[in-house]
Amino acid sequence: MKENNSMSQYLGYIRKENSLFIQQIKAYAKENHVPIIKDDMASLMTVLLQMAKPFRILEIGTAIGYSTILMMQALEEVVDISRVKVTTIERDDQMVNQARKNIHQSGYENQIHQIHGDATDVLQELCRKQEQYDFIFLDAAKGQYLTFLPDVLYLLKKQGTLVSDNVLQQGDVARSRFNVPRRRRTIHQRMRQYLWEINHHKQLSTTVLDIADGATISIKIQE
């Protein structure tokens, strides 16, 4: 995808500024090369959350807790934040430890439940417990999105929202596999399969947005 620099600069100029704490986490991520959601995606998430007002959220891919805390701050403006519960999954040891520090400093420690483990295993365990969520944010290993989908759909309540990040892979998904570097062809194929599946799945109504590195918004319309 080609980015219009002047438009990006303008939209950045008019965008509402995040809290100082969020800006500090963002600066840490940039300095330490930690992937976090882009500003356009953060703005989209804020609006979606404030529209949906979910009380039970599942995040697959915590990283250092940037998006986790951002979601809580967005909801605090529109709901009783003490009723909000976020379950967030991360497998990387260093990320988990840094996220724990950030979440503790955020003041939302009682509302956020961190799970340190592989998402495939954790999702299966949550399914066995018959957990249900109003809002699920998928931002983990991109090649595993399709693998996660059956469990994600089981965990998502009817009329619940599923948001998937980084689905366009810098435009690679629109290219032939032969125009993609060999080392990226597997993830390219899997993401194309994921996009096809959620766009045609009978339980979902989905739109794909060409913002940041691509995002999908899906509503569960059937059990």
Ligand SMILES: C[S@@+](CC[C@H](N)C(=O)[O-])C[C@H]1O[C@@H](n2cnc3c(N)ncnc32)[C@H](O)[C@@H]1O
Contents of the next structure:
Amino acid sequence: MKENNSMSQYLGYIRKENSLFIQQIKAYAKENHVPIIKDDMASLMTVLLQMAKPFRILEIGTAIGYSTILMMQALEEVVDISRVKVTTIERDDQMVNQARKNIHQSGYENQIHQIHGDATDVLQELCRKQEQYDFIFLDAAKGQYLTFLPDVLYLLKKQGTLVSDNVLQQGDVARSRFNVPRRRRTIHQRMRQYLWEINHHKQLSTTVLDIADGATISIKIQE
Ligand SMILES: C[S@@+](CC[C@H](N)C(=O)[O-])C[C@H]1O[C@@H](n2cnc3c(N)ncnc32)[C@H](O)[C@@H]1O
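Given the form predicted alone, state the structure of the form predicted in complex with the named molecule.
Whole complex next, starting from this chain.
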């Protein structure tokens, strides 16, 4: 998001290297134009997970499993990984298949439950089953975040963490709608509503960070 190249180069230089396997998935993503979390977001997620030590995680937007595996690797450094369960939702067939391969190779197959479907339906199903999560990572279609929010809040345990990625839309969100190209105005309006809602929701305490593509971290402070 920030256009401070020398700073981001420096921060990239001092950042700890990821495992070779994670680097390979990242290279595949780059080659095949799969959108995955940026390095600064990945390191934020690592620290957040290691602080929160969640055992039940929900990810909305698996893509090829990059962030899913990264979350497991982060947690393995601080908790008994056999106790961790990640449920991850993806609607795109090709992504689901590639994620399946990566997850199989990662060795975390027993801990990761992939659900192939549209999050709109899957979240409702999870609510019906009264599932509960300590940590929810929202990284799917930006225009749907607001629609997902009631279910996400229902599924999140009290004191649980909600992280959403891609919330600043390359800076669009701060611009007046008239300065945003017409084709991006609906998404612009929805993201503004989402950001307003999570910042003012009585169940949430939220901070918005201008890192990577923009991220929010919220804690569910009330049932
Ligand atoms: C930004 S990518 C996820 C990247 C992944 N979290 C990572 O960092 O490795 C977003 C993914 O969400 C999926 N997606 C978008 N809207 C969705 C929905 N309503 N239900 C399920 N998957 C969705 C897309 O197909 C895409 O693969």
